[in-house]
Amino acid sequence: MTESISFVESFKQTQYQVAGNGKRNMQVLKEVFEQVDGQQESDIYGNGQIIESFQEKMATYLGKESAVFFPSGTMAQQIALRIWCDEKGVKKVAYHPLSHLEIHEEDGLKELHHIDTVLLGDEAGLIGLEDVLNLDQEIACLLLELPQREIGGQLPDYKTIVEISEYCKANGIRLHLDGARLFEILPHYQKSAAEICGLFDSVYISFYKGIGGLAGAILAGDKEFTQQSKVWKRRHGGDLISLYPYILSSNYYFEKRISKMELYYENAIELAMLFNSCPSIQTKPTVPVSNMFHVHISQPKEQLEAVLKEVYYKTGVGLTSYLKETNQSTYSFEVSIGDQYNSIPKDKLDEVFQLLKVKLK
C-alpha cells in the first residue's frame, strides 16, 4: 500500500502533522476577511490608516521610534544594510556564513547594492564575541540572526548579545537584527521584544513564519532610518498600490498567536525529547531554544523513507514531507511547532515514536 505512492504524497495523506499552523491555502486569507468591514478603506502607496496604525503598533511593540511595513523581508534587510553602509561610507557588512542574504537571495545585496560581505564565524556554530573582536576589516554593519535557522535555530546566550551590542556601539558599527523569528525566541530569553530590540539599531521581523500570516515584514528603527527606508522601498517597487491583504493578515494572526509562543516553545522541547529517544535520531539543538529544531537521522534514504511512509500510513501522523542530505549517511528535516501539534491525540504521538523505535533499530 505505502510502496505505490511517493514520500511527499504519503505525507499529504496524513490526518495530522506535527509542524506548522496548517495548510497555506486560501482559507488563511478568508479567515481574516471574515472579520473585516468591507467598506474599510485600503492603504494607498504606503499611506492610510490601515498601514500607519499597524506600523505604529509594531514600533511600540518592538520599542522603536518608527516602523515600516514591507512586502518581503528580503527587500527590508537589503535596504537596512544599504542605509547603514551609505551612512558610514563603507560598502561592507558582516554576517553568518549561512545567513539568508548569503544563501537564499541570489547575491541581491552584492548585485543590487554593490555591498561586500564578510562571513563571520563558523558554519556549524554561532557568531561569538571573539569573532567580532577579531574582525580585521572595517564594516558598516553587523547582522545577527536570532535564532540561526540553518543550524537548527540555535541562539547565543543573552550576555553575548549584550557584549556584541556594546562593542559595536563603542566602535561605530551598526547592529542589525534579522528577527524573522523574533517572536519565537522570547520565551527562551524571558525578555520582551523591546528589551531585545533595544540592543540593535535596526530590526526586521516576519509575519508568515511562527505567526502564520499571508506574507509581509516590518523594518524598525529610529525615524531618520525608517524615513530613508521608505525612499528605498519605493525604489525597490515595494510600494504596491495596496498591501492591505498582507497587513490585515499580519495583524490578525499576530493577535491570534503571539500569546502562544510559550506553548510552541514547550511543545518543541517535548517533541525533540521524543525524537531523541529513538535510535539513529539526534536533534539540533538537543534541547530547542525556540519553537524550531532540526532532526538528523542516520539511515540510508530509501530505507528511511520506507520507514516514515509506514509510520504515516499506520498512525495518520506526518513528521516531514522531505529529507535533506547532510552527509552520505545522514538526512535531516526542520520542525517548526505551531497550532497543529496540539491537535494530535497523545496516544497517536506515542504510537508514532514506539513504531520509530522498533523500525530504526
Second form
2 protein chains.
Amino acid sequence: MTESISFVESFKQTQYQVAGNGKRNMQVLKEVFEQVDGQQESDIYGNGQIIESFQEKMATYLGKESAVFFPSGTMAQQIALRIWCDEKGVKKVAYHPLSHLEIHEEDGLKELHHIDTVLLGDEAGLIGLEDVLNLDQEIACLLLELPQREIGGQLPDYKTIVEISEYCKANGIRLHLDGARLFEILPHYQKSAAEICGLFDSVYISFYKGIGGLAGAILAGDKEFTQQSKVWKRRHGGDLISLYPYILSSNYYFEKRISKMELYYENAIELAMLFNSCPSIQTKPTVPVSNMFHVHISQPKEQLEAVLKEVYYKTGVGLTSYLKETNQSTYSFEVSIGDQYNSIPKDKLDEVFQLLKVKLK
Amino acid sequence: MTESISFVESFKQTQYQVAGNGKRNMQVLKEVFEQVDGQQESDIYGNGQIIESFQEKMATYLGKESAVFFPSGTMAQQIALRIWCDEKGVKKVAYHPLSHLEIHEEDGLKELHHIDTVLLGDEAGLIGLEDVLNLDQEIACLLLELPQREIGGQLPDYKTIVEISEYCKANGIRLHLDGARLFEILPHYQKSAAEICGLFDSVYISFYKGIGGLAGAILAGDKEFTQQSKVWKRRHGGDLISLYPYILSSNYYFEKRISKMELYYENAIELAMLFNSCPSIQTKPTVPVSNMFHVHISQPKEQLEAVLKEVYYKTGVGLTSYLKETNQSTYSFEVSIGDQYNSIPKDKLDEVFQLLKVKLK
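Please move on to the form predicted together with another copy of the chain, as the form predicted alone is already shown.
The complete assembly is shown below, putting the previous chain first.
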C-alpha cells in the first residue's frame, strides 16, 4: 500500500506534521490582506508610513537606533559586512564554516563585494572565545549566527557571547548578529531581544522562520550604519517601489507568533526527548535550546524510508519530507517547531513513537 | 482658497488625474488576491509552478528561449551586463547618459560589479548608429532603452535599431534591451514584442509601468544566459523564498492592460496636442511615440504653481503633483497614460485647457 508512492508523497499525504506553521501557500498572504484597508498607501522606494512605522517598531524591539526593511537576509547581511569592511578599510570578515553566507549564497560576498572570509571554529561545533582570541588575521567584522542552524540550532552560553562582544569592542572588530532565528532563542536565554542585540553592532532578523511570514528581513544598527545600508540596498536592486506584501505579512505574523516562542521551545524539548527515546536516533542538540533541532538516524536509507512511510501511513503524522545523508549511513533531517505541533492529538504522537521504537529495533 | 494648501496637496485633492492607472495603494494587491485560490502553493526559491509558468509565458511572449523573474529591474539589468562582461572578459559597457543604471541606481554597476561605462550619445537625444560606429573603446555590451524615458520617452526609428543590432552582432558586442516600457512602444512600431526582442541578446521588462502591477521584472535570453542569471540573483539576495505577490500581480495586470497599450498611445498623442495648444508649453516628444511624454513649461515656478492649483481646484483635474526645474526657468513633469485618462469627462478636459490657455498668456 505504501510502497507504490514516493517518500515525499507519503509525507504530503499525512494529516499532521510535527514541524512548521503549515503549508507555504497563498493563504498565508490572503489571511493578511483580508483585513487590510485597500485605501492604505503603498510604501514608495523605502519611504512612506507603512515601511517607516515597521522599521521603527523593529528598531525599538531590537534596542537599536534605526532599522531598515530588506527583501532578503542574503542582501541585508552582505551589506552589513560590506559597510563594516569599508569603514575599517579591511576587506576580511570571520564567520562559522557553515554560515549561510558560506554555503547558501553562491559566494555573493566574494563575487559581489570582494570580501575575504576566515572560517572560524570547527564545522561541527560553535565559535568559542578561544577561536576569536586566536585569530591571526585582521578582520573588520565577526559574524555570529544564533542559533547555529546547520548544526541543529546550537547556542553558546550567554557568557561567551558577552566575552566575545567585549573582546571585539576592545579590538576594533565589529560584531554582527545573524539573527535569522533570534526570536526563537529568547526563551532559552531568558533575555530580551534588545539585551542580546546590545552586544552586537549590527543585527539581521528574518520573518519567515519561526514567525512564519512570507519573506523579508530587518537590518538594524546605528543611524549612520542603516543610512549606508539604504544606499547599498538600492545598489543591490532591493529598493523596490513596493515592499508592502512582505512588510505587512511580517508585521502580521510577528504579532501572531512572537508570544508563542516559549511554547515552541518547550515543544521542541518534548519532541526531541521522544526522538531520543527511540533506538538508532539521536537529536542535535540532545536538548534543544530553541524551537529547532536535527534528528540523526543510523539506518540504511531504504529501510529507514520504508519505516517512516509506514509510520506516516498508519498514524497520519509526518515527521520529515526528506532524508539527508550525513555520514556513514546516518541520515538526518531538521525539525523547527511552529503552530502545527500542538494540533497533533497526544495519542497520535504516542502511536508514532511506539511504532518507531518497534520498527527501528 | 487654494493658496493655503501646498501644490502636492492640491493635486491630491483632485477627483481626476490625467496620468497613471490610479493610486498605488493596497487595493492593487487586494484586487489580485481576492480571486486567488488560497491552497495554491508558493514558489520556493525560484522553483514551483507559479513562477515557472509565468517565466515560460513571458519567454514565449518575448520570443526568447528562457526567462527569469526578478524582484527588480535594477537587479536584473546589472546582472545581464555582468554576464556579458564575464563572457567576453571585458568589463565595459555602453549606454545613454541618462540610463537608469547611470542616474537611479547609486552606481550599483560600478560599486558591485566593477563595470566601467561609456556614455553614448548626447544627453538630450537618442543613441544613433553613428554613436555606435564611432565607439573607440572595446565594450562587452551595449544597452538600449526603448523608449528613452528621461527625455520624454523618445524612440529611434526601427531601421536604426536593426542596423545597430546587425553592427553589434558582426562586431561581438552583446545588445541588451532596457524594455522597462517595452509594452508601451509596440503600437508605435507596429511590431510584436518578439520581433523587437529578436534584435537583442537579452531583454528586461517591468510590470509596474504601463502594466501597473506592484513590482517585479523579467529578464530573458537564451538558456545559458538565464541559468547564469539565477546564480547572480541568488548572490544579489533576490532569490526570495516567495516572490508570488509580485508574480501574481504582474500576471494579473499584464492580462488586464496589455491590450490597452494602443489606447494609451492614442490618448498620449491627444493629450500632448492639448498641452501643445497652450502658450509657454511644449511636450517632448511633440508627438508621443508611446504612452508617455514630458511637459515643459516656460513660466516662473511660483506663478506656474498658482495657475495649476487654480486649474486643479476649478476643474477637479490634476495634471502633475510636482514640477522639476529643467533649465532657465523652464519646469517639467512626466505624463504616462494609463486607465485614468479615459475616466475624465471630455468637457472637464476642455475646461482644463481653456483655462490653461487663458492663465498662461
